[in-house]
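First, one chain by itself: the form predicted alone, in structure tokens.
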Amino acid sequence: MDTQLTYGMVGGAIDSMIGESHRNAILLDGRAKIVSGCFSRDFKKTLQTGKEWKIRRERLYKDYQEMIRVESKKKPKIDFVVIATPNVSHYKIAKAFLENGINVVCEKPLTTSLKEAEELKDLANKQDLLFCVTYSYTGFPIIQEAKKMIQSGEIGTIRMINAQYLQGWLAEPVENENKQAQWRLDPSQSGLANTTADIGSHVENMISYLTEKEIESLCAILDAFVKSRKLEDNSIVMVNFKDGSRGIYFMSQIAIGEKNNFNFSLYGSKGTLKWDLQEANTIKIFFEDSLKLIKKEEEILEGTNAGFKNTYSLFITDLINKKNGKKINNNNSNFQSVIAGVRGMKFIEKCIESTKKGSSWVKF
């Protein structure tokens, strides 16, 4: 039975926080080894990263095209590639690896348009390849526990959802000195949205994963409070679900004092379920006259978090099982697949559409 995988990475050099998060999460899982990469447009930085991560010099590449040309001819090929580049390049890189028979793990948002996202989904399915989108927060074990509790009817029928993801790092015009701010606020690198794509996609994914509710319509207000910006730094979205329930999503990166405050409250007919990233291993369920706490043992991880680690564990398990003959695809996978990525892109585009129409309600 095949139980050890190999992978490569595009983007995510050693000065990149997100690249380290991916690599460390995979290291902690222990069933996949990084063997190749093109980590930066600066080849010196790729070489530096490769040396640090003990990758052979001949498997370090100047660009992803060279990487594909060489790696796709190897026997065996790498089992998957991790794409940790700015949003605008996700589509072309993922498409090229899929066309050459290599499974893909990609940062969110999946692409910069719904059309591109759907093309990647169709191509992955046509090639019978697995495609994971790293919505890492749904990977926390306590979130999977919460999903089971919701499905069991513990809080009854969910009537109202309040979800927030608040940060304050863009409260001032920091684009000149902050590399992350530069590309995230640049439409040519980030795409059509900033806050809604960067952290709003996590909110949409989390609520969809937990509740399995389908959006009927939404009304969005996307604001750039720092006036020099071309993309939003604050996003408020009201949601009508097909089952008659409602939601409010509030995403902000100009909320001074907030570091990484992701939280949600699910208000049901029997009780309320709450989660907060600051206590990521705890779920609180409020009833009329009591409180129930559910805790998972806290796992202290260096350079990543339990959500990222478990996201990769689910993907790697599915990929190993698929290699060993099990019928696993992007529709029945245990990880967040390209299908979740497509839905996320639809959410982003519908928020933009609503804003352009004067924050009117638009059908999902």
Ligand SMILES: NC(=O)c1ccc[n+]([C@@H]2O[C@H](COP(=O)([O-])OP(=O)(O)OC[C@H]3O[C@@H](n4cnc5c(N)ncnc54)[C@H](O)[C@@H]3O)[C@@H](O)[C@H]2O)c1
Second form
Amino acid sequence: MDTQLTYGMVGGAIDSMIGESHRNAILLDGRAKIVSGCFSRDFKKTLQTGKEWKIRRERLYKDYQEMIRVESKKKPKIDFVVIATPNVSHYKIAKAFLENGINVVCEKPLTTSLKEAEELKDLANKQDLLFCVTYSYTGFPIIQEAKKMIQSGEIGTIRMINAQYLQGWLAEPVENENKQAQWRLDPSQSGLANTTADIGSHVENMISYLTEKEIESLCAILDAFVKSRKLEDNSIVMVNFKDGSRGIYFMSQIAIGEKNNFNFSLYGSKGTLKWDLQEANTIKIFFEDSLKLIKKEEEILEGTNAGFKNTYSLFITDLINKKNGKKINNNNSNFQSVIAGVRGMKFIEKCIESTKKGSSWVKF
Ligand SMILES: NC(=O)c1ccc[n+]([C@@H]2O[C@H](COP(=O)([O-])OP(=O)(O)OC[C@H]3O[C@@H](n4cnc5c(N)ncnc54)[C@H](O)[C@@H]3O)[C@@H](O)[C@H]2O)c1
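Since we've got the form predicted alone here, give me the form predicted in complex with the ligand too.
The next block holds the full complex; its first chain is the one shown before.
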């Protein structure tokens, strides 16, 4: 495949949790090449990452402001920037790249408030730029197949949804020795929420993408079971959808023994559709007396997963088509855009509002 596009990255240094997944996913797609970056707040780490990823020294920057100053003057400019920093800086970094005419791919949760998220959506649309949010699990090709099956009526009308995302890595107060835990549990870096934002955002996005159901109201209980914490490590959310169906979302990071257990069941009037991240390329559909298995062939991917790879393939295809004159924007894109990011932020804010009101039901 021809490498047609170039990109830069902010955050995501080689010692980060998610930077390599982005870079490897784009490498596997094969149509975009990394040419610049400010991968860390520590310039030594940026240099180290740049060396490893074979980026020219003069396109490695001490901070993202310098990166924008220099990169926005280049002809041609980079086609897009990937933002993989802790949540609190997504807004200001994305805003600055959009203002300088560069398309954005940003990690979830999009920002730390709904207001900031809406501002980014308006700015991207005003600038006619594409803005992808990497809700990587909806990228799995099998999830797109599941969506088609739901739309074709395979399981009938979905009446009840049970979705869980469970981890155990925050069961103890590990904040002092684990840098990923440190910023996630610090409101000045993470924002208003921890578990609901970190993994609840994936649950909200998955169910919303698959079913296209709109939330009418929700009732949330956010707890910090490790008492020293300012942000929650466990999150339970009951959801009423506008069509009369209901959902229960359970997100936990104190669930000892759970590594990265994301699964859901959609209970319809004709059957039940189940997916589990442990078998990410398989969908199970249960009927009263039978079981239908739908499998996608498993690809062996180095340092990323099929969800990330396909998230980028969808984005890059849309971006190339747009460059070739097709009318593609954040409303009609095949990738998960800033619009999904805004909805995710609303979900987080409503969960906090409900918890503050003694876990009462709040309108969405
Ligand atoms: N989509 C997913 O499945 C997924 C998985 C993990 C993390 N994430 C998201 O990715 C983001 C990063 O999470 P992580 O776990 O990789 O964090 P991390 O702490 O491992 O890495 C963050 C990196 O950003 C750098 N950084 C921070 N501020 C910066 C700045 N102003 N300029 C340049 N670099 C800066 C840090 O030095 C570090 O290298 C978060 O928003 C998180 O929610 C998404």
